[in-house]
Amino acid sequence: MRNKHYPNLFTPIQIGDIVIPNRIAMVPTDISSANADGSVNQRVITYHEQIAKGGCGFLIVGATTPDKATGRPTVTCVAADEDPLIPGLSHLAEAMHRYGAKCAVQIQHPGRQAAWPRKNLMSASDHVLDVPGSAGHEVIYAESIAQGKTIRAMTVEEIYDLIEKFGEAAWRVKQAGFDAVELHGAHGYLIAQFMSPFVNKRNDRFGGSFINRMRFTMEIVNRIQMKCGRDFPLGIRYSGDEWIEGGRRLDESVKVAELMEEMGLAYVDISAGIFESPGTVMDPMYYPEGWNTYTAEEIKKHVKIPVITSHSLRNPEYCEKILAEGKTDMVGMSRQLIADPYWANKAKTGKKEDIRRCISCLVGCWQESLMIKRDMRCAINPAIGDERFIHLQPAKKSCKVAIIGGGPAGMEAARISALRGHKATIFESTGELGGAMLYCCTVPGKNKMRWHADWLRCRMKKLGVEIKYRTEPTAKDLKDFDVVLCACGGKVAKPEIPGIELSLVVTFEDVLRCKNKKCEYYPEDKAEPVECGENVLIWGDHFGAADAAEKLGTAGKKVTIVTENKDFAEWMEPCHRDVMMKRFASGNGEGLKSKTYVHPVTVIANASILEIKKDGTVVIVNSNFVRSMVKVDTVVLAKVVPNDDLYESLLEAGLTVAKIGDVKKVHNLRGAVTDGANAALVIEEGVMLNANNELISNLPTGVEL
């Protein structure tokens, strides 16, 4: 029976012998989750579960290893270079298989993008390397400053050794009882580094001509063929288009698909971009949804196999537009499976408002863990790689819970305390819920950040959580709660220096706030952002800094940038900030379209302001105390510091009170859900502060303080 809500996104469609239920595909996801030796454990198999559960019909598990000696793409992949390996891998599939859905492995070597081993790496040429963006990054020891990666070709003898290898993981793959095998071939891992005409400079068999570049793909696929049979369902997965010059283009990848059916696979899984232009490979916020789709749509021309397409897809409708338009056979989700697992449910039952969409934020999947060794989390789902969110457990007696702040930290706290049976208020000093996730909307670009506030607003609604709007309560007013969660955020700091109350002095609050009066939420008494001059100074390194730079550049403000640090925004994850600086100088992320920047914004590093004076003129030091002078209209203040008064007066005050988000420590999104889902996992009768003051409960029987 077709689905009256996505009949398309909902159609069986079969690969090679096997029928997959629906066209939702689970694109391969490196969680680095495994453990130290490869093996599966638990938290792996928990995180596949969890979304063959949702409804997702096709899982292709990410970044195995066929080699866990030359190349791991992350410290803790799964590995598929050992015999022994093979009872976990089968204990995986099992857990899909039991939830309807059909799976493979993807079996990738990183080659020169090892995370491990860091030296001796091999690719198919020699070359220096510098992908500050990806997983095996250079790692840049503290007072040391980078020099690139020395990478070395392989010998031909390397080659068919590991081409061997390939054939040997999918091997076991197939006995572990996977439906399918996919080769990783994008993003500059070792398949595409000898794919790749801008890579690979080899002048033997396996390089040069198309053909050539194309040979050790070849080989792996006549081995493992040869090792699992013909009708074994094998894939690959592959940029359509590099977007780098040099690189490869959609024209010869069209060829790579053409070749690789007359060669007998299954399918084709395009992706998108090498890790020299991260932004393509990652699609950070910038990318609108589905902007790598016209590449699938134009292989899809050329083959009778079924293509994949992926990259920034969210919501269901745009899916089931391009499976109707015939633009792709099967929609490829990552990041958006991470965020919510329960997806293709959803999307079935027609509850889309219910679907948690990716921010694309990549703060808790890349920044925060595997691109500095550690397992995948996600910034707005806390259930993933800490499973004591995916059930939580009744609180045994409900408690009254106060939250101060209605940002993400303090929304976050209220959701998980009523699921678990609390009663929650929130109290915001505001009329409008959403806190710092609010000044996105009117950045050019970021407003996925909205999503979240959205669907937390909404979630606010459905638990019945108590809101009490343009409220500051004091001491008193929190006396008959069993406890305080402060969450009142940061606030901007404000330099004891000549000039600092000027008029001509905001806060880049002041110049972010939006006036959307069409959204439900738009309070009426919100205050008109600030409309800032022609010449801009930003004070600042932080999230507001650079949201405020971003929407002044695309109006076309000429902007300077003074920070105290050695650059800017060193902490904002890789990718985001290739693009912003990419923008910053007038241009833009590849694969954009977005409107570019008149004049290039100017960053004054290693600085500090000592005055503001009346006509605009601003006095800047830097590191070796040499003053200069700017002249500009209009100067935002974007340092935040913890805006902490209150927690200290409801401390002194007796209360069982704890800081949560950026009243504790100014950090990200993830950093603020995390906290407010932490906090509100605590919550028990009983609970109390430690010697930290921090939230305990649940003490060892017989402890008692």
Ligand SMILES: Cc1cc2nc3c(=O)[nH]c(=O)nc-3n(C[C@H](O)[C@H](O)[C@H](O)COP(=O)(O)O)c2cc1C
Given for the second form:
Amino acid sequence: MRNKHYPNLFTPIQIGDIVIPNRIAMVPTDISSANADGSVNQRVITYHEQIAKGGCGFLIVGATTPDKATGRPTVTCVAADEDPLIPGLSHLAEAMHRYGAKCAVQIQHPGRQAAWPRKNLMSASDHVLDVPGSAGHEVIYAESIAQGKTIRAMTVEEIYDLIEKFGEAAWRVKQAGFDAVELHGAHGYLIAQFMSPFVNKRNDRFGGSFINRMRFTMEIVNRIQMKCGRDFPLGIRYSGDEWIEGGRRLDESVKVAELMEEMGLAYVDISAGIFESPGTVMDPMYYPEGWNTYTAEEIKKHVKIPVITSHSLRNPEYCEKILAEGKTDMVGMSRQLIADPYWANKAKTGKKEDIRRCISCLVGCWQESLMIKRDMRCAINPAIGDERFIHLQPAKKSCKVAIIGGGPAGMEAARISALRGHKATIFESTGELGGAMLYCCTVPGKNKMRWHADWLRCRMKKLGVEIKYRTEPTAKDLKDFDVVLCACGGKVAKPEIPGIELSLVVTFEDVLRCKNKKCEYYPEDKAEPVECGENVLIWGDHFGAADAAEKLGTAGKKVTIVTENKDFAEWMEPCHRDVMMKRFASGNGEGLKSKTYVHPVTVIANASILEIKKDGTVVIVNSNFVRSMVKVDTVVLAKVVPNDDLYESLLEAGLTVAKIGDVKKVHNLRGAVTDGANAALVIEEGVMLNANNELISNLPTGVEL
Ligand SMILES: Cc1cc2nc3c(=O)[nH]c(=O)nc-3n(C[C@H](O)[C@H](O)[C@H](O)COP(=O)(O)O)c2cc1C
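Switch from the form predicted alone to the form predicted in complex with the named molecule and give that structure.
Starting with the chain above, the whole complex follows.
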């Protein structure tokens, strides 16, 4: 029966001789959650099982190494390099099959981009390239810069040894019961290193001409077909465009697809980029939905085998549209299914407003996990990596929970509290829920943050959370609550320097005030944003500073940033920072066809401000005590400190009160959501504070406090 909401999305498709129940693929996602020996564990199973349960038709397990000793893409990736790993893999396949999904494993050797080992990394070539934010994770290990990174070209003997290992790994995957195998030829990992004219500088039969650069891949394909049979579906993922000068462009990518089809491959999975162009591999929030679809569309014109497209696909309507228009055969999603494993079922049943859309922040799934050699998390879905949130335990008795502040921490706390059966009340000082998330709405390319704000706001309604707008409660108002969560966020610091009270000095909050009057949550009494003059100085190094610079830079203002740090926005997720810094230099993020800034953004690092004069002259001092001056029309303050005044008074009044989000430590969305979720998970009758002023409940029997 054709689905009445999205008929194309829910039409089956054949890959080789397997029938996939719908057009939704989980494109490979290395969640770095396996055991240290690469064996599958319950966390890996649960992750994939939830997505299969959520109705995804085809799941491709992320980068799985054929040789742990020479290359792991992440330190705890899945491995398929030994027979004793087969039973674990078979449990993984079973968990997905149980829910009607078909599944594959992506086999990948990271080559130069290995997270482990750190030294003597194998590649097609021996030249070391600067790989920003690379999966080589060179920023992460101690003394990495001083020690240098050693990459060397593989010998022909090593190449053939690894070809054999790819074949063996594929055989183990088949043996474990998977329906297909995929080769990872994208993003600058080893197969891509051979395929790429940018990386591969060999002058033997594995380098040079197109067919020589394809030889490593072709030999692997041959080996897998010999070991698994030509009828065992084999696909390949590679980048339609590497987005780098001298790299593979779309015309050669078409040739790759034709060659792979000729060799008997069952499908092609078209990704984007190489790690030298990180924004295209894992596209930041700025990228519009489906910006990479054109590559699949072109390739599809030249082959008959199914084509998968991916990158920033989030909305079922959009996915339905590109399928209906024949631009792709399947839609691939990675981060969307991290944020909401049940995307497919929600789309199928017409509940699209319930989909927790991924905002592409890359903070939980990359910056604060894989990039620092940890297992994968998600900024907006606390259930990733923490099974306590998958099957929430209802509270034994409903409690009255007061939450001060309706930002992401407060709303997430209210959501989990309500789901567990508590009665949650949010006290919000303004007329609108959303907190710091709303500042992003005004920044070109960052309005995806609004998606999460709206999702949470919609949950508040659906869960019947009581909201008291424009209310700042005192200890007296809160005395009847069992527990109080202080989620008041941060506040802009006003350093005591001459001129700080001048009218030309404003805060990032004034500048980034969202004025989308069409928004259903827009309060009538909301003040208009402050208009800045042509020359603006931003003082601070926080999201507010970066967002204000992006908003004003896009609007054509001349922006100067003053930061006390040695560089601006070092805390920022590297793919975002890479794109932002390119735009600050009046360039463009690769693959991003946005308007470039008229003026480059100037960053004055290692500096602070001593005085702001009436005529707009700002006196700056650097770390060598050298003074300089700039003349501006507006100064934007963007240093943020915890807004914890209320907390202290509530604690003194003897309330059971805990801090969550920025009021605890100025951090980011992930910090806020995680804090809110964790606090709400603990709330039970008799909840109390421990010696660290954190909430505790359910103490073991016999422990008396
Ligand atoms: C945490 C994480 C792990 C990933 N692991 C893999 C992988 O193992 N293999 C791969 O080909 N791509 C991997 N990718 C890239 C994704 O498959 C996908 O191409 C990219 O995230 C853009 O698509 P999306 O917007 O649907 O996330 C990974 C991405 C993320 C965020």
